[in-house]
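Only one chain is shown below, in C-alpha cells, and it's the form predicted alone.
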Amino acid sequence: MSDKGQNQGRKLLAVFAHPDDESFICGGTLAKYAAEGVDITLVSATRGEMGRRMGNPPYLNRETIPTAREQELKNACDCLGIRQLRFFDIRDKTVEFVDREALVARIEALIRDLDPDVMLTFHEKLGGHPDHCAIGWATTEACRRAGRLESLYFISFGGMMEQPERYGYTRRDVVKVDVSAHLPAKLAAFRAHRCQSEIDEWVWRSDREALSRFGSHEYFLRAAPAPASDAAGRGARGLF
C-alpha cells in the first residue's frame, strides 16, 4: 500500500544551524514524511557562509557564498518537499555568542505558530560543531518552555545510535527511520549542494554507486523519555 498521504496535514518542524544539515544528516527522513504528505518548514540559522569548502575546483569567495548557499539549500528543498524555508540570519560560527534569551523566544513563536506535530533539532552536546550544540540548546530550551518536549527529537549522525549506550541511553531513546524507498531524493539533495558535496567524488559518480554509499535508516533521540510500554525501542510507524 502506498504512503502516499498516510499523514496528510501533519506537520514537521526542523531547525537546524546550516545549509546541507538537513540533507547530509536525515535528508531521507524529510523525504519520506514530504511524500507521505506532511507539510515540513526548515529554519537554518545561518546561510553557511564560513563554511570552508568553495566548489571543486574553487569558484565561490567570501562574498559570493552566502547566496550560493541559500539557492542551493532552496534547490534541496524542492527535492526532499520541503515547503517552507525560513533563515534566523544569524552569521554563521556565531550561533553560541547570540542573545539566547532572544534565540529561544523567537524559536518558541514560531512553535506556537506553527503548532508541529514532530520537532528536529541537534542535541545540544552530540552535536558535533559549536552551532549545532547551540541551535539545538535553544531549540530544546524553546519546546521546554511551550511545553512540548515530547515531539522534539534529536538527529543523529550516520548509525551512532545503534549503540545508543556508548551516549548514556539506551534503545528506549532511540527512533529508527527506514529511508531505503527515499534515497534518489536525498541524493539529489546532496548533489544540490553542489559547492559542498564536489570534493566528495562519490557523491558524483552513477546513481548506481553512490546511492549505495547511504545507509537505509536514520536514527533520531527522543527529547523526552520513551513510553514505558516501548521497552526495546522501535522503528518509526507513522511520524515518530
Given for the second form:
Amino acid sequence: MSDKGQNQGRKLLAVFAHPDDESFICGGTLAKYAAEGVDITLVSATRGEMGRRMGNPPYLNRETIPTAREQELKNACDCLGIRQLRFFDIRDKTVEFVDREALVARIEALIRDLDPDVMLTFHEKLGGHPDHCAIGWATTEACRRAGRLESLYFISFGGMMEQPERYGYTRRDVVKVDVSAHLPAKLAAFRAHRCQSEIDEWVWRSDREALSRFGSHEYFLRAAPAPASDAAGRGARGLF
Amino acid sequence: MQPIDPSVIQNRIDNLRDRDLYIHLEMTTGAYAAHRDSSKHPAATFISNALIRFSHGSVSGGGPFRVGLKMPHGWVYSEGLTHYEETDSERLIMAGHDREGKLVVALQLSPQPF
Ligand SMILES: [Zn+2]
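Starting from the form predicted alone shown above, please give the structure in the form predicted in complex with the partner chain.
Next comes the full complex, this chain leading.
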C-alpha cells in the first residue's frame, strides 16, 4: 500500500472550503497519496478571510488575513506534497449564497478537464460549517453531472465514522485509511497554518507529544455504494 | 495591530468626518461554536463596503472601547474594540479580540472600498 511510485500517474482532486480543511481533517491521507506519486489538485473555495483566529496578541486584521492564509496554505501544500493549488476567490462565509449553478458548472468543468481518479469533498449535511456543506453539495452535484459519483468520497472529522450507524451509514460505506506513517507531514502542515493552529498548545509541544494526539487512521464515506465486485474495497480507478 | 490608544483613535475619527466612507462592520461568535457544543448559539453578522458619512464621532470607555458615529439619519455603534492597525494611515481598522486573541468585533472605515 505504500510502495513509492505505485500510484504514479494517478490523480486526486480535493475540493474544500477553507485553507486548513485539507490539513486538519485529512492531511495524513493527502500526504500518503502524494508520497505514493499521486498528483493532487486542491481547490480552496475561499481564503478563510473571515476566520476569528488572528494571532494572540493579534498580528493580523481583516485586510491582511487573506494573503497570510493563502501563504500558509501554500506552505502546508509543500508539507503534504500537494503540487496544484487553486482558489475560487469566494468570500469566506458566503459559499452557500453564491450562484449555485455557476459554482457547480465550474467544478464540473474542472472534473472534466483534470479527469481525476479520486475526488474528495465535504458531506453536504455532515460538513459541520455552512461553507463546508455548500462546497460539498456543489461538488457532489458536479460529480453526479459528470457521471463520476463512484469516484467521490466525503471527508469526515476524527473518529466520527468509527460508528457510521450513528449517521445512518454502514461499515461498507466507510473507507479507513492508515496514515500512521505520514503523521509527521500532517503535523508540519498543522504548524504551517500558524495563525489557526498556534492557539492549540499541543501542536507546538515536542514532535513526539504532538504526534501522539493524531489518530492512526482517517475515515471517508463513499458517495456511491461500494460495487458488489469490489471485495478489496477499491474501485477500478480507485485509490481507496 | 496595537492596543487602542483612545487619543490616537479620536484623532483618526475626526479626520474622517464629513466625507463618503466605506464601512466594514462585523460581529461574530464563531461558526464552529455549535459544531462543538450544541448548547451554543452561533451568531455572526457583517456588512462590507456600505457607503456611510458621519458628522461627528467619538471613542469612549476605558478598554475595551466603544465607538459611536453620528450619521445624517442614524448611528454606527460598536462595543468591545481592543486593537487598531497602526501601520494603516488612510484607513481606520479596529477590532475587538477576546482573551484567546479571537476576533469578536470589527469596525473599519476607508475612503476606498476594502
Ligand atoms: Zn473549514
